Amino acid sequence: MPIISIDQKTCNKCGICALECPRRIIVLPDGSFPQVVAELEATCNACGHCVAVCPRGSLSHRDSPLKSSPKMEKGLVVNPEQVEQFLKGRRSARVFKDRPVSREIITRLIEDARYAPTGHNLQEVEWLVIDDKKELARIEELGIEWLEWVIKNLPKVAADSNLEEKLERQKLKHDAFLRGAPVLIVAHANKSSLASLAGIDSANALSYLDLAANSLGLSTCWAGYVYIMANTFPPVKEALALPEDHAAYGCMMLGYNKFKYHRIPCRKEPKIIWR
């Protein structure tokens, strides 16, 4: 059974979804309708391109079915000076509300995330979500013991990073490095599948899911000595409890801010190289 179904009835053999292949593995024969070069269709990613550019919904792929490809709404397409506001107003939350959020929100902030970009189309980032009082809590004992074992043996890099004040802050108000939000999101994805490219598509998945949680009023932070943790210490890799080939490849922070925010603070010029 091909990949690609054509409805003749509707396709007028314009030849964009063959121009749009990445793969280059639609043409388009002289009077006929698109079809798929049998000796390359292993090679697809299942991008979906060719069932989003169709003009005439007369395309669909076997892994991207039309029906389950929604059409875009013309009417929610944001302007410029939107777009710009969104981005620029976007802050990093490190006072949180104590106020739990829904499951079936982050589910809906984590169904954004997946279309994030990801390299080959793999989608190969996985979620552990932690919304339990408890288990933040014992993250944040845990950041303890790290202090004290990065102190004690990489004595340098805890004076460069100034480690012995943010341990006595930590002992004094337990929550430095989760700031007391209610969630934390870990992007997590196989060791063995292609790592410098699930960091990479782990931070674009969770940067999705950063600005849609902006959207629906709430904020996060990036959780970064989390991260660390995740990694390097053995503690917190038990408690976070990923499967076995599994890495941690990005950590933040979910809840309601306490504050609002009223202005866009400044940042430096770009630097920027033009050939």
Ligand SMILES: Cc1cc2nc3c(=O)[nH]c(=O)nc-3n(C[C@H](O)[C@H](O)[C@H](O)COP(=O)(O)O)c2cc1C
Second form
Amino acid sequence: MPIISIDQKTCNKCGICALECPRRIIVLPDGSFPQVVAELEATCNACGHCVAVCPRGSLSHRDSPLKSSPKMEKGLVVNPEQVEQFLKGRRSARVFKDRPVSREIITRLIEDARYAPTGHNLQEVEWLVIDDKKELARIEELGIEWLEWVIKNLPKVAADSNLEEKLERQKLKHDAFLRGAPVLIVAHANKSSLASLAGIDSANALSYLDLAANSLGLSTCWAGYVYIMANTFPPVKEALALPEDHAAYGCMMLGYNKFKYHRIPCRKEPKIIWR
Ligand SMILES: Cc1cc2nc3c(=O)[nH]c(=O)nc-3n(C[C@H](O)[C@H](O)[C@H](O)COP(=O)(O)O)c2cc1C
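Take the protein just shown as the form predicted alone and give its structure as the form predicted in complex with the ligand.
Below is the entire complex, every chain and molecule, led by the chain shown above.
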């Protein structure tokens, strides 16, 4: 079975599928219909561009069948002003409502996050979602142990990051690590799989999830300390219990923000080298 099939009744041999294919495995020999070069078939990374780009819906791919590849709706295109305000208006939430987020919503966010770009289209990012209050409280508690460990063993790091003060606040139930968010999402992947790409892929996916969450009236905040603990502090590693051969590549709090933002704050001017 070839990996692509062509509806010969509708295909007009325009060749866009061949030009678009990032692996250049589709050809149109002598004006015939598009086909995959047999020896190159195994190099297809199932990106689905051939299906997405065909203006006539004439091409189907084994891994992206036409019937499972919905049409883009023109009416849903957002305008640049909307995009600009949406991106610049997103904030990291630090004060969450005591309100759970339904697993249905979280699943929807992860569905969207799957569409973030991934190196080689590997789509290797997996997800751990913790919405159990006790488990989240346990991570906050372990934060105290971690701070004590860093202060004792890495005094310079602790001093540079003001961790003594953070520890004092954490002991007063400051929730410095998860900010009272009802959900922690961990993007994880196999440690051995092109590790540098897994890190980028996870950050991309979490950023997509972040934006999708904001579009649904939720808020997020990256959990940088939890990420550090997840990969370096055995008690937190144990609490997260990721698959043995996996590492956490990004952690994000999710919930409903107690507050709304009414203005867009300033950011540094970008430093750009033009050539
Ligand atoms: C990798 C990363 C880790 C972060 N870790 C934390 C964290 O542990 N706790 C926290 O409150 N904010 C954390 N943040 C949020 C940043 O502080 C925040 O993005 C920055 O202050 C800018 O604010 P804004 O996101 O509202 O624009 C993190 C952000 C990133 C990108």
